[in-house]
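Only one chain is given next, in structure tokens, and it is the form predicted on its own.
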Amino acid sequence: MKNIQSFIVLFALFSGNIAVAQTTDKVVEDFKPSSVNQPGKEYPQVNSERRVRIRIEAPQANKVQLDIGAVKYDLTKDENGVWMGESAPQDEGFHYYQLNIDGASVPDPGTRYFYGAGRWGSGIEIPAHDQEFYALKKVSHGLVSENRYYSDITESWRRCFVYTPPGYHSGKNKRYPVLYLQHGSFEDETGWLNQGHANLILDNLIADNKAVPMIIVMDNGYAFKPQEEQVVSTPTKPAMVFEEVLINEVIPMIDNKFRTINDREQRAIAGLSMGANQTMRIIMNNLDKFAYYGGFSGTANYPGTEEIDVKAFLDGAFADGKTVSERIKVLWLRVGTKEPEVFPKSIGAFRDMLDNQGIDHVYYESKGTVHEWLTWRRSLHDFVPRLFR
């Protein structure tokens, strides 16, 4: 129970609801409309101090806010019925945020739409210094896909994005290894494509002779049987039947539709936060499948912090080192610097027992982020390069 209270209050933290501010330093007046506003919308902006401003006409409206990075800033209503106001600055890269109007709590009409936090709703990006690795640049580009498929283990239609790298179209013969990909907890498969930009990153990766070209998939990872309760991965509900869906019907999917190479070393698996965790499990599960591994902010041990008993973490999957070692290639944990303490120190326990069980892996952490996108695609542009070589 006290794990699934610290989820909730995670929650909590990345949707909002927490406190309530107004902003009154003197806001440098350089506003420009965020790269991801609907086509001819001027708001939201931001500016060079990483502050959202917001103006929505609402003339009928008693109070709105601005709900962005878990505080709710008051906005500011003028004799025509427009409200107007900004946040405080923001950490760099992609972010949730809603707004309230008397109570209700409403995407904001100027921008795209994009599925986080159980909902489709709106976005905003803060530009950051390093922002051109996932950058739309001038080079050869991949194909991405949308595949629907009939799944008899959860007796429902499903679908995932395939990428494919530049090439692949032109070719006839060659063979791509594989990267499965997956989203967090409220999230699904377009978070990879829409926030994440995966497949611009390849681009620019390939591009530059840093990564060997592949076929990434990203599926989603919420996958039940009939008639189960559909409630969010938990530690006492940790994988739902996502992985069974995965193994035994999108790979063999993939395999036969795509020209991969069948074969655990050209095969590779990674997720973020929930997708951490269900991929750690299916990888330590399935090691005749999977080669590489990649833990972008959670282990399967998220969101515990104690120390583990590597006899019953994932019945003993880590008790010989020197075999999981051999098999696993590449095992990979990163984790923001301003993330809240729970995902450090659960990837800190997790590398403990690692390092007791003489179990190599690399470890980076990306500065100044917190559990968002931006921490996600410095995760997928360091992890890539180091696959298939």
Contents of the next structure:
Protein chains: 2
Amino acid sequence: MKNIQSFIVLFALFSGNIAVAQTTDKVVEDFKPSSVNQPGKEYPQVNSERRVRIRIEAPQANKVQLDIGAVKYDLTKDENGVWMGESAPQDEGFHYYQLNIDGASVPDPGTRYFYGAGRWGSGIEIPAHDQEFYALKKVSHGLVSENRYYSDITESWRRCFVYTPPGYHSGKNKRYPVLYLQHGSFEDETGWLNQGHANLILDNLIADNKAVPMIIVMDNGYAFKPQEEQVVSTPTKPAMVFEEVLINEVIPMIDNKFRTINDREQRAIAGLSMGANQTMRIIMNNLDKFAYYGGFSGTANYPGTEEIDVKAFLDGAFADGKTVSERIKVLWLRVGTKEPEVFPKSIGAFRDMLDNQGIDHVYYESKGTVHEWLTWRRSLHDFVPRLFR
Amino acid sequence: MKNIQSFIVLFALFSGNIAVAQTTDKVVEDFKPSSVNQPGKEYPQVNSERRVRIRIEAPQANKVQLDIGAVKYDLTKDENGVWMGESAPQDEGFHYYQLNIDGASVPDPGTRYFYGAGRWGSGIEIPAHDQEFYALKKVSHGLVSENRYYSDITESWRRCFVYTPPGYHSGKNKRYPVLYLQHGSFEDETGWLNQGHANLILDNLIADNKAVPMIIVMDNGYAFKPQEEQVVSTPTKPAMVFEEVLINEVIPMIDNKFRTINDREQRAIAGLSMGANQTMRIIMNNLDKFAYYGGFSGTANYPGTEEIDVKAFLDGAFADGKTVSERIKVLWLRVGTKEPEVFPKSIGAFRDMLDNQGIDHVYYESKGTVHEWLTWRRSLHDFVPRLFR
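Return one more block: the form predicted together with a further copy of the same chain, after the form predicted on its own shown previously.
So here's everything in the complex, that chain up top.
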């Protein structure tokens, strides 16, 4: 036991990113409950330094840790059996985390739960300086509806969420363009709503007349044929049969059930990370269906960072640069400045290929954000105003 | 430690309802993953005896328990630090539960999470013999939409979910009756969907031509004026300002946003437990707004079991029995046969009053169910076919 503790102290000294914050005098005491706590729950809390403070009763436990941002922070027990402690300052935005109680990795009972990192578990919101663009405001709100459908391709029940803009339900005849918007790996169709606030971003943009009112469809990017092993996809093997489900089942269902404009110039597709990779393959295979593409923290050459062979890449889909430029009205890419190197490098290689082919594109960087939801909220907020003009 | 163990064994012998099932040879080994587990999670499991089996890694823990149905079951650790164990047989239907790890009460990382008992936490489904009526089937499905609205009464953002029946979205002019459906205490607007499967119950009834296609609105029964302390309501003090919010804000919003029939004879109200109590008060104060009432495991005299003074009860709302009979087209009550005595007894006192006043009502019992969601699923399934005929 002593050896383990020594190791941890040693590791902390060298890595510089394990903090046992309650032993220092540097913590600013202006903690407030996280905005995504369960109703009435005081903890977890966040302070102005962007530290996360945890509180949990576990009188008989030997060791309790906060596990956030790939770092485990030891908590300290008081005489009442209550464990408390803080993380080092976190990046602004949304983070998944968990508690570790005597070796059990469990959700914090103080938070609401989110699907990401392959599980429903705890999340925390570190207020961002630009959070107003995804805030719940007194503007007209669209509706989000849950759509269950049986897929004959996967032979299973699936689900998508559909955002309809303000005015859709009271209007009777007006028809709308559609954005198909995909989550990343180890996430699902709930991510763009619960973590991404796609509905609020659209409500605010539409209220400010900065975006065309549109329908957004958020489906689950994991789709397998029934006889195939339900392995979790990797970014390099992302497609599975999602393309088939989307093109042959979801789009016809949406065009039938909602007042859409069934036209390639009124249909966009975008995704984040694995979803960026998937949707790039889908648009290049289906240029008759989509005219706008958004790739948030991902491209179809990921994780490759080397120069792209345009003849081989996606079966030569970008080989005729002139046609691609004509067919794709907006090709939009973004990455967070703090993302792991593989993301900017693979996106960089992709952009070089676009430049060589003479294909216009829009490229933005999200300042100070990692491979997380604040990068993608900002991406959606910049991408959507460019659609259907 | 030995004393504690002796005490537990002693208590188990006397109470008869603490089981450390893995020490017996009686457990039937046909466990299957619970239907409400997280994707890909093998545990918790349920067997044909309706026992719940838990598995969790917690190598450094001293004690891990399954806490379900007000009983705590000790789990046993194996040489790999994995804790496992089973509960005694549970009633069929849906149950909230949690794990206790060295004194910390936490959600099971294997399940999806539900809001009930005042928190988001674990739940498990014990398959019921009549589960087909709320199963997801290949029938036309309605849509459930999330509606956020700002309440000027509570000065806060609130939310309701709205079920629109199959055909609503493709139809352009057809208008529908509306059922307002409320959850119980320590639950919220998500309960009737996540635990109650109200949408699936309606989809199946409508597909069988057993119910009139209708809209269902599920709001949050907790509503407080901003200056008032946000105390959690008790069943004897349930109203808060929810009635005001529902009548003055929610109903006008729904009638404006959706294609409703704005007429008392095309509007019903029902609720479970605290919601039954609230909605009975609301219909009796607003007979110009509603013509149908469903009380699931609750009445407005709860927890009173004594004879009702009809002149005093709800300010004499039932004193003129003839008028009540004429105005309320269906007055429907139900309780589970295994619910705590106060529920059948208070409902019994209410029924006696109705009989004395010559007020017709429908009364059913749900066989073998407690004060839980299977009772209320069955209630909705019996109540809804009687509406709007």
